[in-house]
Structure formats: C-alpha cells, structure tokens
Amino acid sequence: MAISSKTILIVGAGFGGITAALKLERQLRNNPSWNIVLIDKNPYQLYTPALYEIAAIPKEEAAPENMKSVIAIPIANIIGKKKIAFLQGELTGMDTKKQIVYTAHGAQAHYDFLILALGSETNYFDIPGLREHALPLKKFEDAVRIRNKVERMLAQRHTLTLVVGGAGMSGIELIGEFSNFIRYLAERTIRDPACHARLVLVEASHAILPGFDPHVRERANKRLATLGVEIHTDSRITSVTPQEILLNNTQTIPYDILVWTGGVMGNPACGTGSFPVTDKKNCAVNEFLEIDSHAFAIGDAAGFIDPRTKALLPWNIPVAEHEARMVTRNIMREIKGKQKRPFYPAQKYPYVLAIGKKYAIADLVFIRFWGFAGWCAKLLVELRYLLFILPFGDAVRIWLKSIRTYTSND
C-alpha cells in the first residue's frame, strides 16, 4: 500500500524558520509519511545581526560580493542532503480553511502543519517624511547603500552629520561601528586630519536600550560617550525634511544622513489570512503559539503575550529560536497523538551588544562581562550558530572570513 505523504510547511528562512526546519528534519528524516518544505523569497539566509558591520566596511577592504558571502548563507548549503525541500517565493496569501498558502507568480502549496516565521518590516509610525528621507537597515542592500552614502558624502565634504533614530541594540551597534568606520576613512582614505563627523543617536524613550537592565544602559552610555556619540533621549522624531529632523515638535537637528532603526512591525503577509493580528501587525497566537489548529507563528511573526509581564515578547533571535524549538516539539507531539504543551518564555534571554572596535557587553544570563571578552563572546555566538546550520568545515571557513571582513575598519 502506498504511504500517504503529509507536509509541514515553514514560511520564512530566518533564525526561527531554519531552527524549526532543522529540528523537524532530525525528528522525521526516517519517517516517509512526512515532508518538510521551506519557503522564502530569497535563496539565502541573511545573518541580520551583522548588518551593522556591513554598513561600516570600507569599499577598499571588501567588495559587495565578498561581504555578501559572509552574511548571506545559501539555503542550499544549509539543507544539503537533508530531507527538506526548498521553494523560493514570496508569500502573498493564505487560505487557512483549505490549508493552502499562495506565493508570487501564482504558485501554491498545501500543508498539514504550517509554521509562519516571516520576520518583520520597518515601522515608520506614520511620521511625516521619515519613510521618504531615512535609510532603513533590514536588508543587505540597505547596509551597502548606507556604507556607500557615508563614504561618498564624507569624501565630498570632509564633514558629516549622521543621525541614527532608535537606541535599541541595532541603533547602538550601528552608531558604535560608524565611529570606527569614519576614523578609518579620515586616516586612510581621505587623509585629512581635519575630517570630522558628528554622530547623533536619538531615542524617544527616557533612556537608551529600553527594557534593558540599568547597569547595561549605564555601561553603554559610557562607551558611546568614549566614542564621541551625542545622545538625545526623551526625543521623539515628529517630522523629517531632506535637511533636518524635528524632535518633540520643538527642537531641530540638521543631518546629512539619517538611518532609522527605531521600530519594526509584522510582515504584511501576516494579515493575508483569516486569523487576527496584533497592533504590531503580527499574528495573534495562543499559549501554544498557534494561529489555529494547524498553524503556528514564531519569531517576529508571533504576537505572544508573556503571561508574567502581560506584554508582547521582544522580537529577537533567542526568542525566535526558543519558540521554534517549542513549536517543533508540539508538532511532534501531535504527530504521535500526545497533548501539546504551552510555551513558557524564559525570564531572561542571553544577548551580546557590540559597541565599536572589539568591544561588546555580553549577558549570558548566568555570567556577564564586557570589553574585549564580550567581543570574543560575540564571535563564539556566531560560530555556534554556523556550526548548527552548516557542516563543520564550511562553518569555520565562513566564520574566519567574517572575522577578517568585519575587523577591516579597526
């Protein structure tokens, strides 16, 4: 008798989607009844934590194709000979009753279980002029565009005001790396000791790194001050023109380049199904991370309310990976006829915050350190992930190449 094949469909090849695909493949590789299909609009996984590095690598040190080789990992290399099929396409719609997803160019795929791991989009909060005049940092092309504009404008003027809107991890890592980048350009490319850049960090909350421990904010403040970064807190951007930003409808700051890292929202595809979405435009999920009885959402696509804090979980990589592991377990439990278990987020997730030239703050939950040791922890975190998704030799090769590339402006 022929075996009826069933499909687990994972949409999105970010950290959550790849984690779910690899974990499920290990569980089901010897089970001919189940197929695993991964869909993404790109043929690669983008290592988004390194985007700020790409935005600050001088042209003479790395061409775009070389930079992309260390940050965009081909999905074909991740899958290899594993029992995972890959379909390249962008999600355009879902029919949850028929259990079908639709992608661009009219393609469709049926599922028995669906995992939405769609990631997020930049949120401009309807601030007048922000979308038109600010540069986002969500894609590889965004990082290259920022890098090129900084080099071009500094070479032309020998002076530059660069504003970063949003003092979360992305904004702080980016402006910290710009300090290295601009010093490199002034000393080695432009060769003008009078070359100067004003680095401005703007945050709407009362402090940088909202939601982080006070000691981390204090240490980050000191590090940014050492790097010459000008910090404006309690400063909400209320409008943007081509030449200046308006803060709190009262204060203006002129700029040459404005980079926006101040907000994200759910992928618009989250709203194409018949299920509800949150105020942040991602999928409302229950305690099992379910959208409905056959579909789950993880990572930035999941609007999960932490039962302890009654607030949405933060959108970061450790949370996405944790959710992916939990959904994987629940799908396996359902396949085996067992009862699902609710998702309980950790009280605290680890992180490493890099702030310029070989300096980082590492909080690994049970131990906390900073400086060069923190930067080493960042490298080890990157190696750990590469070893999870790639064969040993490939992982180490990309890791060593990334270190050489990212430190080229030090």
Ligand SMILES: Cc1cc2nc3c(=O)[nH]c(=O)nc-3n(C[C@H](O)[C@H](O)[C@H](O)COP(=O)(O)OP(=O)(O)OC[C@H]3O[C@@H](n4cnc5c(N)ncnc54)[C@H](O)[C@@H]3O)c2cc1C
Second form
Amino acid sequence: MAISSKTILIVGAGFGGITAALKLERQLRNNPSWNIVLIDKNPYQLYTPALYEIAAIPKEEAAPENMKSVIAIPIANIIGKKKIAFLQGELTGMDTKKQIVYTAHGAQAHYDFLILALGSETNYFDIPGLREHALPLKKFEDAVRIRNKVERMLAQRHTLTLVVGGAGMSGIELIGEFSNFIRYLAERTIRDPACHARLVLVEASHAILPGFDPHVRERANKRLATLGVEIHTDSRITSVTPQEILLNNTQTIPYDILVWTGGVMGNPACGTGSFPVTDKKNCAVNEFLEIDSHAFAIGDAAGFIDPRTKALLPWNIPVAEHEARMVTRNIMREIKGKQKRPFYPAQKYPYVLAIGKKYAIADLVFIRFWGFAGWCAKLLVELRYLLFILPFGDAVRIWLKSIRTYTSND
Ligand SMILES: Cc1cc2nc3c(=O)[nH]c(=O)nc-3n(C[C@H](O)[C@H](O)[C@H](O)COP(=O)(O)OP(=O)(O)OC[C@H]3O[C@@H](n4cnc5c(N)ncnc54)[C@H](O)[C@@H]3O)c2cc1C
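Beyond the form predicted on its own, can we have the form predicted in complex with this ligand?
Whole complex next, starting from this chain.
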C-alpha cells in the first residue's frame, strides 16, 4: 500500500521559520509520511540584529555584495541536504478551510499543518509625512540606502543633522554606530576635522528603551551621551515635512536625514486569511499559538497575549525561537496522537544591545555584561546562532568575515 505523504508548510524563513523547519526536520527526517516545505519571498535569511552595522559601514570598507554575504544567509546553505523543500514565493492569500496558501503569480500549496512566521513591517502610525520622508530600517536595501545617503550628504555639506525616531533597540544601535561612522568619514574619507554631524534621538515615551530595566536605560543613556547623541524623550512626532519634524510639545527639529525605527506592526499577509488579527495587525492566536486546528503563527506574526501581563509579547528573536520550538513540539505531539501543551512564555528573555564601536549591554537572563565584555557576548550569541543553522565551517567563516566587516569603521 502506498504511503500518501502529508505536508507541514512553514511560510517565512526568518528566525522563527528557520528554527521550526530545522527542529521538525530532525524529528521527521526518517519519516516518509511527512514533508516539510519552507516558503519565503527572499532566497536568504536576514540577520536583522546586524542591520545597523550595514547602515554605518563606509563604502571604501565594504561593497554591498560583501556586506550581503555576511548578513543575508542563503536558505540553500541552511537547508543543505536536509529533508526540507524550499520554494521562493510571496504569500498573497490563504484559505484556511481548504488548507491552502496562495503565492504571487498564481501558485498555491496545500498543507496539513501550517506555520505562519511572516515577521513584521514598519508601522508609521499614519503620522502625516512620516512614510514619505523617513527612511525605514527593516531590509538589507534599507540599510544600504541609509549608509549611501549619510556618506553622500556629509561629503557634500561637511555638516549634517541625523534624526532617528524611536529609542528602542534598533534606534539606539543605529544612532550609536552613526557616531562612529561619522568620525570615520570625517577623518579618513572627507579628511576635514571640522566635518561633523548632530545626532538626535527622539522618543515618544518618557524614557529611552521603553519596557527595559531602569539600570540598563541609565547605562544606555550614559553611553549615548558619551557618543554625543542628543536625546529627546516625551517627544512624539506628530508630523514630518521634507525639512523638519514637528513634536507634540510643539518643538520642531530640522533634519537632513530622518530614520524611523519607532514602530512595527504585523505583516499585511496575516490579514489575507479569514481569521482574526490583533490591533497590531498580527494573527490572533490561542494558548497553543494556534490560528485554527491546522494553523499556527509564531514570532512577530503571532499576537500571543501573555497570560501573566495580559499584553502582547515583545517582538524579538528569543520569543520567535521559543514559540517555534513550542509549535514544533505540539505538531509532533499531534502526529503521535498525544495532547498538545499550552505555550508559557519565559518571564524574561535574553538580549544584546550594542551601542557604538565595541560596546554592548548583554543581558543573558542569569548574567549581565556591558562594555567590551558585552560586545564579546554579542559575538558569541551570533556564533551560536550561525552554528545552529549552518555547518561548522560555514558558520565560523561567516562569523569571522562579519567581525572583520563590522569592525572596519572602528
Ligand atoms: C533593524 C532591526 C534590528 C533588530 N535587532 C534585534 C535584536 O538585536 N535582537 C532581537 O531579539 N530582535 C531584533 N529585531 C527584531 C527581530 O528581527 C524580529 O523580532 C525577529 O526577526 C522575528 O522573527 P520572525 O521569524 O517572526 O520574523 P523574521 O525573522 O522577520 O522573518 C520573517 C520572514 O518572512 C518573510 N516574509 C515576509 N512576508 C512574506 C510573504 N508575504 N511571503 C513570503 N515570505 C514572507 C521575510 O522575507 C522573512 O524572511 C530587530 C529587528 C530589526 C528590523
């Protein structure tokens, strides 16, 4: 009797999707009844925590192809000879009743289990002029565009006002590294000691790093001050013109370059199914991270309400990986005819916050490092991830190349 095979379809090959695919493959490698299919619109996984580095590497140090090879890891290399089929395509619609997803150009794929790991998009909160005039930092191309614009404008004017909207992790990492980038350009490329930039960080909340430990905020504040960053808290951007931002306190700040890192929302593809989305536009899920009995959402795409805090979980990599592990375990339980278990988020997740040059605050839950030690911890976290997704030699080669590339402006 022929065995009819079933499909676990994972859409989105980012941190959550790749973790789910690799974990499932380990379990189902020798099971001919199940296929694992991974779909992504890009043929690579983007290592987002290093995007700020790409936005601050001088052209003479790294061409886009070299930078891409360290931050965009080909999915073909991650999969290798594993029992995972990869399809490049953009999800455009879903029929969860028929268990089908549709991709651009009219293709469709049937699933027995679906994992949506679509990530998130920049949220401009309908602030007039923001989408038109601010540069986002979400894709590889965004980072290169920022880098090119800073370099071009500074070379032309020898003075620049750079405003970053949003003092969460990505805004702080970016503005911290900008200070290094500007110094490098002034000293080594433009060779004008008078060449300088005003670096402004604008945050709507009453403090930078909303939701973080006050000690971490204090350290980050001090570090940013040392780097010459001007911080405006309690300052919500209400509108943006081509020349200036207007704040809720009626102050205006002129800018030459404005980068917006102040908000994320669910991927619009989450809204193409017939299931509910949260007010942040990601997929509403139950305690098992289920959309329905055949479909799950993980990572930024999952609107999971933490039962302890009654709030959505933060949108970060450790949460995406944790949810991916939980969903793969529940799928395996279902395959084996066992009962699913609910998802309990950790009380605290680790993070690493780099703030200019070789300085980082690394909170690994059980221990916290800062300064150069924090930066070393950041390197180890990166190596750990690369070793999880790639063969040993490839992981170490990309890791070493990334250190060389990212420190080239130090
Ligand atoms: C600049 C920046 C810096 C960050 N720094 C950190 C950090 O230091 N630490 C941290 O924990 N978090 C960080 N984050 C957040 C982190 O990147 C996300 O929380 C994490 O990537 C979420 O994982 P995910 O699997 O849900 O989505 P992602 O990793 O974003 O993956 C989503 C995948 O879905 C694909 N996709 C999207 N739409 C479609 C579609 N319609 N069809 C097919 N494929 C699609 C995308 O190509 C992508 O590969 C950062 C984010 C940014 C933007």
